[in-house]
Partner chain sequence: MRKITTGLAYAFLLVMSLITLFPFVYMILTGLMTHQETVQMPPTLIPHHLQFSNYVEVFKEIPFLRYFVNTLFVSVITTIATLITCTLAAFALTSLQFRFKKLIFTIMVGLLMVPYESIIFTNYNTIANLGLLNTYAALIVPFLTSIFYIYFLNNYMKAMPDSIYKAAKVDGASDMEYIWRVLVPMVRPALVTVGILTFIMSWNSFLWPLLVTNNDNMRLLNNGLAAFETESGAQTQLQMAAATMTVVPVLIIYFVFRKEIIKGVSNNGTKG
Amino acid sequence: MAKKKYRPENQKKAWWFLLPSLLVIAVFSIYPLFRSFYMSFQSGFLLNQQFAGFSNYIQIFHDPVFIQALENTAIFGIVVVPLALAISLLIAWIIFEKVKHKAIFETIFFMPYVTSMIAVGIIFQYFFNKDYGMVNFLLGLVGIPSVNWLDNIHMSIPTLIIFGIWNGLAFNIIILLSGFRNINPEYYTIAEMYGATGWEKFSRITFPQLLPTISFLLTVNFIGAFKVYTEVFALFGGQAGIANSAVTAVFYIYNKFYLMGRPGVAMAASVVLFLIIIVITIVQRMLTRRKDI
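Taking the sequence provided, give its structure as one chain in the form predicted in complex with its partner chain.
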């Protein structure tokens, strides 16, 4: 950027090219940011709102459903993110290291990323059916009695976690594979010259070289986990699991805003969600200290 110091002119025409994008961004990205914040301090229904100070914030933190939503979201993130990442790492490593027809496996594993979560959710509901689902049938073959995956308050989150892991693999594997490809192959040549074993190569070269990719995926995945919504909707047919047992942060906001008409409370919850996500992003930026942005 140093050469840009010499400025021939202020080319005002640039604004014409930016105008269409800036208009949409101003109305649908910047304005709602301030508006949500403002609304979180107001109470009442949409048409008659008054200033209410922090009462919405106080209310959500006294609302057991919101606490449960945060808990569920946190459990989902803490279980799904590391597990999905570990499985993805193993799969990507096998594809990178051992397989000849890499493109075939790459294509298969990336499919869930492009397909509709609602459609996939319907398939999983069928697989998880208590009476005639494929999962219980397979468990039955090895002598495990039927599990009530979908209609049991204690099973909602585990079922959601399995679905979440299945969904999460695609993106991780593709990003990890491109991370593997960016490692300088000379490192391996040299390591082999000195007779390094497969494990040594992985722990001394591959893993350290992949760390930036892994930390990027951790952030993206944690943020994704805190926004989980469509998975729940798809898996439990529009409900947040039986008796709200799988309620998540976004589901809570949706219910308060759309179904109960309490925008102030919903906005307070979404400001909290927003802050959590910003904190995760900032922590990751600090940990990896990326210079490029």
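Please move on to the form predicted alone, as the form predicted in complex with its partner chain is already shown.
Excluded here are partners and other molecules; the one chain stands alone.
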């Protein structure tokens, strides 16, 4: 009788060690997922629900606020994720190549990541204030008139995008710097022996070696962008901008569930958002794998 090959995942003892973690995941991640899907077909208040079929889904797709929330969320994700990643890559590359005391700059760039989003949002409210904000002051120095960043329905999303880009830099830079350190320095030594320029080293060594890290950041950032809520709450003082001009999908779900007492509608919107995120993630992974990232 052939002896079965030893594999750690086939050992029963391993599953006993994993059981506590699996129970936590099942209770706090998997069960809420199925519960949300079940509630999306219910109507009424949280303690007195009745089966409503697809009425909640029909309602949200006929709700112009939900459509606007999806549009705003999509614009936010499509603009913020690539711009924040490109700026982060530039800053990380400058720190890695040009700066001597890298640890100091890493600490400085990581500080916003551990700072309360509400506190940062309050500071940005002052920055974007029409009358005394720093942004309008700087624009005035080059002759550009003041912009009503926070109380103009046409400027709500651009303001949120600027805030989102800034907010995404800290995490991206730290992860990219880690990716830079994992590149074998012998590649650069050999490239310098053959007289490679700085751009050639970046385009032919640094960037290809960073592609797995960039792929990871794209996935994480897109998921985070489609769940944007705290940035809106902090920047517009608990509101979704003037006349819901900055409403996002998660903000819509929160308002329906907690403020309007419509858990079925909120869960239907949650399921739609979940499916959108899953589809985008799968498409992105397929594209990156095709490029051997």
